[in-house]
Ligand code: UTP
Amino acid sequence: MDEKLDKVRNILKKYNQEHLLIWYNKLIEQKREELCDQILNINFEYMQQLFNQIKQKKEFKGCEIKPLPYIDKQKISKEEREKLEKIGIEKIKQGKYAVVTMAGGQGTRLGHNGPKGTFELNVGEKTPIFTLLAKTIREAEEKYDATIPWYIMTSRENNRSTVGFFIRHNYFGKGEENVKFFIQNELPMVDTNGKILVDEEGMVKQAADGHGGIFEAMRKNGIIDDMKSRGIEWIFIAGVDNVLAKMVDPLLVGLTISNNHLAAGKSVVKRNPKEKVGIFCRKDNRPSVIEYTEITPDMAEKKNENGELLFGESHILCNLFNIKAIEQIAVKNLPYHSAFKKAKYIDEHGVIVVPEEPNAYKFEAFLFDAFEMLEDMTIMRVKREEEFAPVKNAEGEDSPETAEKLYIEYMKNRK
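Any chance of seeing just this one chain in the form predicted on its own?
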């Protein structure tokens, strides 16, 4: 251990991060070993690069940004729709389709102590989000007489609770072999001076690396290999908090295959120019999404000849990928974006600090940055009230109240 500790001390001294050992002597032997391993696994050069990029504003000067063509689901003829759905249904029936749910978050913002997927919505009776999603998948399995593997990305923080929830619910009748869990990657959090934070237990404070980390996590955790061993070709990826996500959609599969594309995304029309959503576009002739924090007021307000927003197709984190595309993306590095957050930590004097204002940066990759690695992709516009009911805020827009209302209304109209 002495040799390992000496190595750790030398690395920390080189990068001026010696404070990471502030609580080392107070830790039990197992935790000391764990802390040293944490530190040895940090790419300090890369963390310094990420910190230096924080103040660099993203510029689109010199980029050619155009609207990305989309197909409106409502305007597809009955004949064409049946033809496309037949293509998709065949893939599902052949066992070549899988679903991935990104469920690494806690329900903290909702006042819920546990994984967000275990948060209960009142949709006639109190029902956990995971149960609603499982119902959607099971209905599709029965409809198409197929087994649809379900892969769930958790976080270090909520993995045990999530797996326990599924065990208690008997994997919703899907069988343990058809529900696979994998943990997303993490990156250290840094303060405004670039110092890596120490968490309340004396370890390196880390945060999940965003939904864009899913591709690398799938590769590292053997998920891609598992999919290939099952003959999976098409994978639908969505966040856990959209309770109306149509995760098994043969029309989208057929449309994407007929377009000869390796990926697709669903969009809904922006409510207004200021809605806080990313928008699909074509950037330097590649499919892309511009985050709402980065779109200019001029772009947000601009309209086409029909009076619609020129950049009005919202990315709702409902995406379809061919396994080939996922393999290609998984070996490449997506860019990281910084987010300024409140983070509890231990300072250099060993005192626990509970901030009232944001005090630290976490680094996140965004799934949609992977689109720029593709030559093209299919965008299908869907109705918000049929496929987009996110649970993000405790109240107001995109809250349990709005999601419950949308879900109940959709189920009523579907009958």
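What would the structure be for the form predicted in complex with uridine 5'-triphosphate (UTP), given that what you showed me was the form predicted on its own?
One chain, no partners, no other molecules: that is all that follows.
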């Protein structure tokens, strides 16, 4: 251990992060070992690089940005639709389709004590979000007489309670072998001086590395291999918090296959130029999504000849990937974006600080940055009221209240 500790000390000295051992003497032996391992696993050069990038604003100047062509689901003829659906149904029936739910986020805006998927919505009776999602998948399994494996990405923080929830619900009758969990990667949080934070327990303060961490996490946790061994070809990936996500959609599969694409995304029409959603576009001839924080007012307001917003296809984090695309993406690095957050920590005097204002940076990769690694992708515009009911905030817009209403309404109207 002494040797290990010396190694740790040397590294920390080199990178001016010696405060990370401030709580070391108060830790039990096992935690000391864990802390040393945490530190040895940090790529300090890379963390420095990420910190230096924080102030650099993403620039689109010089990039050619065009709208990305989309297909409006409502405008597909009945014959065409049946033909495409048949292609998709065949894949599902052959067991070549899986669903991945990304549930590694912290859900800070919702403020629920536990994984977001365990939050109960009042949709006639109080039902946890995971139960609503399971119902969607179970109905599809019944409809297509198929098994649809369900993979759930968690974080170190919420993995145990997520798995426990599924055990208590008997894996929603899917069988333990068809529900798999995997934990995403984490990155240290840093303060405004580039110092890595120490958490309330004296360990390195880490946070999940964003939904873009999914590809690497799938690779490292053997999920891609598991899918391949089952013969899975098409994978639908969505967030845990859209209770109307149509996770099993043969039309999208058929459309993507007939377009000869390896990935697809669903879009809904952006409500107005100021709506806080990312939009699909083609950047330097590659599919891409521009975040609402990064779009210029000029671009956001621009209309096409039909009077619609030129960049009006909102990305709703409902995407389909061929396993080949996932394999390609999973060996490359996605860029990290920084977010300024409130984070409890132990300061250099050993005092626990509970900040009232944001004080630290968290680094996150975004799933949609992977689109730029593809030559093209299929975009299908769907109806918001049929496929998008996000639970983000505790109240107001995109809250449990709005999602409950949308869900109840959809269930009432669906054929």
